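In the form predicted alone, a lone chain appears below as structure tokens.
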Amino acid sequence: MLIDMTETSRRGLIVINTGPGKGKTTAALGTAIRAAGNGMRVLILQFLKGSWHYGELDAIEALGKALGSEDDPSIVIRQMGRGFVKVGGAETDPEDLKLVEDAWAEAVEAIQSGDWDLVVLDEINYAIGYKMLDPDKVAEALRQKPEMVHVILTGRNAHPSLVELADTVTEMREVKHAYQKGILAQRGIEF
């Protein structure tokens, strides 16, 4: 059998983390630190979150300063939300639409900037289901981006139009959780 190099050439690759299971952002977070380890520069932009404070935040500042410096820091993470929007029907705020249109502006220019060679949009998948952010032009901003820009894309419920772009795409498949016994978030495991 013969291998067609151009499919298996080094390339920047487009990932989705999606499924209604944990750890589609951990997953990513996991392979934005892999990247950083490796001397790759890293951005994660938070789509939706933004009004708690996650332990990622404090952990993803230490690394960047470490692998990077004080003011040029290898991995930056930046929430760009305020928090989680209202769903099921109800009329999404003008503020929370403001927000992802800005956070999708940044996420153009930084895939389109050379200055990263990851960016992680996290949550986008939420803002796309939401009818927050148009899929078509996160597919053409994918399919415009440089050549060697990886991008990883998280969230429930990812658009037909994105999975089928997507080189790599991992659907989390909940089996049981702890918050169907009753128990709560707990800080350092679930934020």
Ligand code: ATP
The other form holds:
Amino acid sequence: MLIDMTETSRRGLIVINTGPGKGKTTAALGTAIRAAGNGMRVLILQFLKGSWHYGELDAIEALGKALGSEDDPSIVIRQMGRGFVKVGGAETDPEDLKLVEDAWAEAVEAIQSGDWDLVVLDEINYAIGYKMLDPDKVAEALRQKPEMVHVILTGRNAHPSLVELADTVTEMREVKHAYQKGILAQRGIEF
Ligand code: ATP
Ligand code: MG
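Just the form predicted alone so far, so send over the form predicted in complex with this ligand.
Next comes the full complex, and the chain you just saw is listed first.
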């Protein structure tokens, strides 16, 4: 495999982490840290999440200020939902729908703004799967993204049109998960 490290070969990628196995969000966070360490500016928007306090919120807040500054952190993470989402046709709470719409508006703005080198849209695949967000709108925004911006999308059941559009797609396969043995989510590993 030839790896061209010259500036001219730089281009923004569309990356999808999907599949039923564990590791979609944490792999995206790992990439975000890698990018931030390279002096890039990273925004992580978390669709649907909101009720749980994940360790990454504090770690990234500290890292953003350390790498950037107190007033202008170079890596930022934001929860855009409220955690519990009732879904299915008329069951979908308008409040959750509104939060997804707001998150999407912010995502489009962030991708287009030129302020960020990498934008992570965590759990966006669930919002699309729950029919809270139109995959055509997402595909259109990705097609129109500035060339150098990287975008990572996570969540199970990535929409086929987005898989088609993406450059790198990884499907996490579940071999086994502690949950199946009745072991509940563990601090530091799951949240
Ligand atoms: P992680 O955040 O650990 O990388 P993920 O993003 O791949 O997980 P999600 O679909 O976002 O997984 O699921 C959210 C929560 O469910 C996380 O706490 C995650 O650890 C846990 N989880 C992920 N995969 C499984 C699984 N196959 N069985 C049970 N729980 C899972
Ligand atoms: Mg996840």
